[in-house]
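Just one chain follows, in the form predicted on its own, and it is written as structure tokens.
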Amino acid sequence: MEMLQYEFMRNALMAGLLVSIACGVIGALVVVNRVVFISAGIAHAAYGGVGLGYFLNFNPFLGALVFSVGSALGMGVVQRRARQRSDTLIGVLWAVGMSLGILLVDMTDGYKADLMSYLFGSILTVPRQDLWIMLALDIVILLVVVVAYRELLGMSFDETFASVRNIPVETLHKIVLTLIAVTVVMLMRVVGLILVIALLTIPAAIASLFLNDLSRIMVGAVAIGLLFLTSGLIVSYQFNLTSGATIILLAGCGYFLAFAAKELLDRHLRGRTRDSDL
């Protein structure tokens, strides 16, 4: 409780739980429909906007806001057209738009921007109207969320049933990959690409090892997601150690704990079911 009577570790875990909403229900869509190398590639092609906005003299959060949009609907396209090739060429735009953003900082006269402040945030620095910005990116994830839920689920676990149904398939996978760019953006300087990235993907994929339906998906993942945010914020004050790495770390611990649990119950379930037929 000691660490609560700060405000700057109370806007974090209010940040904490904003963000655990918003990676967790898109992370489920992530994990679900296989484009992490996809959100992946937005969050660092997004470095290639915040580059041009410094070069031209602009925001570098609405730079970054078109270019990640832009690079999400391209890798999105590549990956439907060129299914052969698709993690090549995808990967080719995620080195490119990386790339672009720190040469163009590079070229930039005058004070640069920290480029590891993007890469890694810090949380323990989000001021209150940040956290206003997150919850409106939560209340749209919702809306769309809602709305869109039966096709979401659809596109998701069958999108050959999906589209003889006349569900607009690449519609709904453009959209998921938009708010994915908006996630990512939104959030980038709050908490860094790095971790985004890893709460967008592994409290979904913890999830996903014991739950079938998205609903109960999107919901763990948030509950896990912050789960991983506030003992990895309790852990970085106590130890005095980077709250964004400690969090990272618990993270992907707890999906090596998890995967290796999910692996013993089913060998379990394997032999009660093998003694059963005998």
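Positions refer to the first chain, counted from 1. The shown structure was predicted, so the numbers you read here are calculated from the model rather than taken from an experiment. We call the rigid core the largest set of C-alpha positions that still match within 1.5 Å between the two forms. First, how it differs from the form predicted together with the partner chain.
- Residue displacement note: G53 has its CA displaced by at least 2 Å between the two forms (rigid core superposed).
- For L200, a C-alpha deviation below 2 angstroms is recorded between the two forms after rigid-core alignment.
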Second form
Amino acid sequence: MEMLQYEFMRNALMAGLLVSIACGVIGALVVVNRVVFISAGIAHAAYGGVGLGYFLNFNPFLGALVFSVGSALGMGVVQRRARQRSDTLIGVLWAVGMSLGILLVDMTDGYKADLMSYLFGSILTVPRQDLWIMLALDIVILLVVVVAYRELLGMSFDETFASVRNIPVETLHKIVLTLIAVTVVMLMRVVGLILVIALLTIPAAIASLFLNDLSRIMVGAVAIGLLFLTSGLIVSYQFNLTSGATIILLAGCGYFLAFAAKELLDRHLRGRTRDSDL
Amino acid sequence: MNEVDGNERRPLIRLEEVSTGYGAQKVLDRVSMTVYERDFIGLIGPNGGGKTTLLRVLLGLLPPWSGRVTILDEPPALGRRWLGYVPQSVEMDQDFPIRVKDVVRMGLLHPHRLFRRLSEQEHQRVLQALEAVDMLELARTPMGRLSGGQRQRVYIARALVSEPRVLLLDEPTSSVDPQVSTRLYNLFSELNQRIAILMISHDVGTMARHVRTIGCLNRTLHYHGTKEVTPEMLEQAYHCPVDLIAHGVPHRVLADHDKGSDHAEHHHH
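Got the form predicted on its own; could you also share the form predicted together with the partner chain?
Below: every chain and molecule of the assembly, starting with the one above.
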């Protein structure tokens, strides 16, 4: 474990832990609410904020945060009001945000050294101060989900019934989208905004193959995310590969393996019930 | 019609000249009706005749263009808390990770009791509701593994746990076999001892045997607080598939599936 003697490596592992908490809990909500497409849109639109940060010379992460929260709420409104063509509109918002970012970066003079880190992540250069921000965001996410769990579950399962019970469905919906946006920016630090969606959805998708209770899927997804982030980090360190892409590739392989395992498990269970029928 | 056994019955839902629709298309035209305590009303009508739209108006999800709706003298957006809404059992994401008891707990969601843990008494109410629909043993089963009839029972339990004054049933027997359907109707009759029931269905045959009164809805509503479906009602309102004659309803009604297509089909969600 010679890699642990480097501070950047210890920070990276800590970032992996903090990020897997957010992506497991929020990812489960993304998967069961079927807002994967919106989440991907949020991630790409956030690039507009990165560009604005470069152009106006402030922290691009702050710009990304503003843009992702703004686009999340915008896409949420679009999805709820204009049901007809909501996917088209979300696709357009996604592309417009991204293009705006590219043009703003073009118009900015000077050397743009770490631009790639926004696209592909840089978990190895996460500074200590960012770890504290991630910790704070995790605490907020956990607080909201624990406190409003029954309401969030009800809204996700049957929004009509939840509205008829007169609970504030619109507000809850906005809170979930805001948490997704915040999580997206956090994940952007680690795997880059292009790959965010994979890390948000894969752990929750694997957990939901084997578990049938939302709270357990959240816990399972955190554990699975942590496994991918840590193993991806170690593999990328050993073979000197890009860490974000290594993590996602491992997660993708894990997903397909889990899918196959689930299929075999189901076949085994079916076989057993058939035997007992005879 | 608002008296049973000589007792004055309280009106629970009032619709007065309600018209509404989607975009420029009018789906309900000056619909009036009153639902009283202990009513058991079946509304029949062709697909696209406005049955689901009427439910949406009562649930406060679609505002009327004109006319007035009140539920226990409150507008639907408030009064809907007295309604036990039971959706169609087919409308469900089979993969959604939720257990039976957690679905029933949704009936306890309440705007003034947000973010609170359930009390011991509330847990008991959930169990009682599951008991009432004969689903207690499956309390921990994932929803996705249930049959259509079982899912319908869970939705009824969810509605019951909120202690409704009126049960609103949307095609409760559309996806279940006849045996299960009979059991569901027996459950409804039992519940009807203390809760009014308003159900919509195109499955007229089975329904006609159990409900107290029938209305026909096809853009306009023909409801006279009786079980009789008069030829005039059908003449004016109707082209829906009806086989009442086999089930002891006094007037002869001829089935006619095709005439309904004269009217523009209207789909909504």
